[in-house]
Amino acid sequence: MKYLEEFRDPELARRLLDDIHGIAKGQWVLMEVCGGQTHSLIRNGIDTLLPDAIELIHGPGCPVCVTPLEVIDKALRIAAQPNVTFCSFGDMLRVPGSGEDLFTVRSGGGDVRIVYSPLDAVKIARDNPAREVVFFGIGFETTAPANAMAVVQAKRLGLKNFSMLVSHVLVPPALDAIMSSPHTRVNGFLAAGHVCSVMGYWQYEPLAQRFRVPIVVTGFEPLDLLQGIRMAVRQLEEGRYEVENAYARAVTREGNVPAQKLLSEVFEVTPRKWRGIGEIPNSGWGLSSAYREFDAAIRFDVTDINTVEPAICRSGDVLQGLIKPNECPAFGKECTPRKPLGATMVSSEGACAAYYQYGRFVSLESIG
């Protein structure tokens, strides 16, 4: 466990908690952006150990959760076609569309496969030239470089039977949208370290200044999160609004420049719908004109699908930090991991899944 246990040391965690309790004077609401951070905070009980003055809320940082319903429906229509092999990471197979999910398509005879890399889908296409092979390309800036490389590789190989259903989203425009809302409660952000390892954190600096909100790049282990919280609270108490890096072992201000160049070559910035939130300008990536021949939405003519979210599911409010999962009336009743209404209950990074898995059926405030 070397390189992990150092970041789970209970004595160091106690010291950080003591520091936070000593620093915090005002009432502050911090949003962690990544679903992986949410699970680590809840699993380790960090939210229960903080001063009452600090509240943690959960942001739109789960790639499965924010993939819009209409894109799921496009995937279902493509996957059901007889000459198609549809490839996806495992989490997406259980996310319900308007009527069914990808597992249902597979049980009905569709060729739906779980892969562990987009390059696996390229290999399947190369080995099966008579079939159309489609990869479901979702996620944030973290997963986009590997997906971009798969498209580049398909072009190099001259594959005509490979395409990608793209639904990539970008973090900074989402933070802009959250802070622009008249309902926002956010005083500070814990930015997702893995996203920043690719993109750096220079893009966050204008947001911090414009909205007067501290943004701390944070990792995923308990000490990473406590350090990020301490830095954010210290800024708030001192009246500073800067971007700070609490994940220097993985993140630099500039990020992974070769990966950024690859992304600029393969993708172009587009408006993008977020599940439960709606369309956010300039918040997504689509294939650029140089690679549009690999766009599955165009190849299979599924650009006409439009869907409406079920009213009972409040995952959009959860993703914006407006409510916590256990404040949704359907949580743990109509909506469970065995029968989820929304992606936040399906995904292994979803906030609703975290609350259900770790028994947060009532709010901490109600426990007193």
Contents of the next structure:
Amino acid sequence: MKYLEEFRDPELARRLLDDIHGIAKGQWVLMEVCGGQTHSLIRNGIDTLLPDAIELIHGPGCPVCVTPLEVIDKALRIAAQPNVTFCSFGDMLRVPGSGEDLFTVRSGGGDVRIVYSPLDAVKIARDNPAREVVFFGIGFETTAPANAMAVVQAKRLGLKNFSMLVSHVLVPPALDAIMSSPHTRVNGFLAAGHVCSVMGYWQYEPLAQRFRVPIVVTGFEPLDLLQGIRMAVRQLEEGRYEVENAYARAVTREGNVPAQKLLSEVFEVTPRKWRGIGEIPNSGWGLSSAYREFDAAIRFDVTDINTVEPAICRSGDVLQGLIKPNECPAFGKECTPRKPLGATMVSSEGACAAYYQYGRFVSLESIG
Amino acid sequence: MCLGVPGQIKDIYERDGARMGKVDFGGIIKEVCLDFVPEVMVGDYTIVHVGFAITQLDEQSAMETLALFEEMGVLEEELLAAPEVGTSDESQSPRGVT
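Okay, that is the form predicted on its own; can I get the form predicted together with the partner chain now?
Following is the full complex, with the preceding chain placed first.
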């Protein structure tokens, strides 16, 4: 596949690593924003090859992780209704609400289906006019255009039996919240490449200036990640704090304009709760008034559900980069991917799940 | 679920008012919505996320980035071939690489 193998070239990776070792003088903490980047970093062992003084911490960029417990509870209540066909991306099915998960609803006779694309859910609604078809519309800015298109298509087709449980989250307000915390350790960000494919990176420029923090748009292959780290470290060493693009083959400053136009038509900015973190102002998208008839939370009257998260889980601290997954006392003991306690172990893209999957049971520092 | 996968566009057509296409992901062909990448043509590469092409892959930028990495190596070799200047960093070998 084009540009997959090229961006995994071990010889070029070694050159980039050598360069990073050459330029890194200070102690720097970089946060990779996206869970896909976390997995690529850990899978390829990149964190173990960097200079000791460069620490990678893992950010909040996993949509499955940060979907709040109360939204899962709303999904469970809707999915359990006998006239409902509930459609979701596969990785949401095993995320537990306060009690059960969507798989449990399905094994109890509920019509819960995994779809590859939100348009598949629209097709199911069109083919089954007697059923209420509900799509679980979660995700960051990468996923939101696809979900917006599903609503637009349902409206275009005049479907009265399609709706969406919407819980979209936005990256820039989360970075703002992380940098505003008095406990933040972040010196630089590797921004999520595919979020930026859609939104561009102009939105990050005020953040970089206000918090004096370098932000480098970064892809997902080993060379992409090394190049992102190299550019961020170089900025830190030179005392610069700019937004730079290490993923130019897929990202432009202005982003995907047709997708942005559709997003602004279908969604409006709302406050949003993040699992493990709590409410962040202006950090979500809800359906705009023109599309509110497709809001499943209103149609199925679940707006009253307001779940409190368990106090034992420290995934909120992991999502904000305050602790590493294996520094949580429950990691690998009470909390495993088979029996997850919280957000970051729940999703296969979560930081705790990455540490578990690749055997990071003790911190690298303790190995010496 | 935030995965974006590169693939090559094999066919473009319209369905239900949307611009759709067949995209080849290394031998697996899937139907993809192309509404957000109106400029792409058959043969182009794109990154697909949950059934939607979100961006076109820019071949020239990819080649430039790879060339930059190559060039870094070339520079490094030239510097190594040059007479020793004796900086304190040269004794440090990158952890985990050797």
